[in-house]
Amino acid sequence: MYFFIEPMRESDVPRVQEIERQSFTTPWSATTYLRELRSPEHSRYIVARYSHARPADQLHEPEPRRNWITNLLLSRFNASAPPSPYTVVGYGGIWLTVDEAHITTIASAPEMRGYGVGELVLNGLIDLGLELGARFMTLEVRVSNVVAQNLYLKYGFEARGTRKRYYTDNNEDALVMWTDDIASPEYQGRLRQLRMLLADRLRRQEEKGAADAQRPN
């Protein structure tokens, strides 16, 4: 299996829906992730890809100004392309707020839990900020969800505050994390080895996935 990013167009939005149904109580409507998609200057919002094997326009090495995780977001955002033949797995979306990158969403669908969509996405996240000018990155994120806590504590970011009563659906209170300054030379190195895993981890499930494609039934 092989997953890749992209900018989220908006024929994507009925399946990032099933997805957020999936997984938040409170979903935002069709109709808000359309007026998101079409304000880029201050927010941006990416899908995660899967295919059964590496895409042909993805065969070539990225070029050596390219991250190798997000080699197609420098491409232009063009939320009204032609839809991709490539099942969304995975979404998150940024706001940009002077030197501030918040992430409003980051989900993967509940089937490709364990792969690592959900790392990808939010790897995503971080090379939009920097693309962006964004110095830090915040989110909220539930005082219960300690699986979500960990992958961000593991990226950088630390709980700075506490939002009482925020999620609506059950009054239950968020954690407000942040990262340090994103740009800095000391979170790129520690960015760096945690791609590299990432990186190890996403090949070795593309190449298990055509090997098992290769085995008679």
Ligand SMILES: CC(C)(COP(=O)(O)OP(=O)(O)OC[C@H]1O[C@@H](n2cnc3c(N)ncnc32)[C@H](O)[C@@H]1OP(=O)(O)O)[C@@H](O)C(=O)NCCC(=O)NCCS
Second form
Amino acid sequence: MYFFIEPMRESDVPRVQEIERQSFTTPWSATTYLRELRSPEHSRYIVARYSHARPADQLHEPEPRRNWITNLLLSRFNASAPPSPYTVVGYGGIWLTVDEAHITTIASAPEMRGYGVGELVLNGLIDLGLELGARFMTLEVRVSNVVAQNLYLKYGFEARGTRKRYYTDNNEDALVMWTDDIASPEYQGRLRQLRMLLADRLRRQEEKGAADAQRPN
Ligand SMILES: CC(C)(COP(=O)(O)OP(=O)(O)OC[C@H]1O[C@@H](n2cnc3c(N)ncnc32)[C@H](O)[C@@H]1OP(=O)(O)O)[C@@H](O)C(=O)NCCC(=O)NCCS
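Write the structure block of the form predicted together with the named molecule for the protein whose form predicted alone appears above.
Next comes the full complex, this chain leading.
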């Protein structure tokens, strides 16, 4: 199994909505997604795609430089690009303000959870933040959403406030989480280590998938 990150396309919206409905109690509409995709000056969305084996155009390992996930971006942000043959298994987006990249949404497909997809998407979003000159990543998360909080804590997000009754479906509070300066040497060092671990994990899964496919039933 091989996962890679690409900009979200308009043709991805139906599949994104399918995952969205399985992941959130108040899903965004298709219209909202299309509006977001058509406003690249203040918002950016990416998807994680799945392939049984590494696609031929990704056979070369990207140079291990700072933004190795950005190297995986096959195309730039052209939301009306033709549909991709590779299934969407995760997605996420950011809103940009002066020096902040605010994560608006992030999810992985329920059947693909626990394989590093959410972490890969988060890395893609951090890369976007860096590329666009943001200094901080921010987000809101339900106080009860321990799985997502674990992912964010791993990447240096800290809870720095609460928004009372932020979620209107059940009046749940939101934790407001922030990173330190994502361009700082300290954060970059942490990111580099986490990315090496993630790359190893994804490579092992890819190799296991290839070995399983060779094995007779
Ligand atoms: C949150 C979410 C995106 C995580 O995606 P995922 O693909 O399952 O996660 P990954 O396999 O990449 O795991 C990354 C990290 O998440 C945390 N995590 C994942 N599954 C976990 C679990 N079952 N229990 C606790 N922590 C977990 C861990 O920190 C993990 O790192 P580790 O493997 O080193 O322990 C996914 O669970 C999801 O889509 N949830 C529903 C939507 C949602 O809540 N989005 C967040 C809104 S703020």
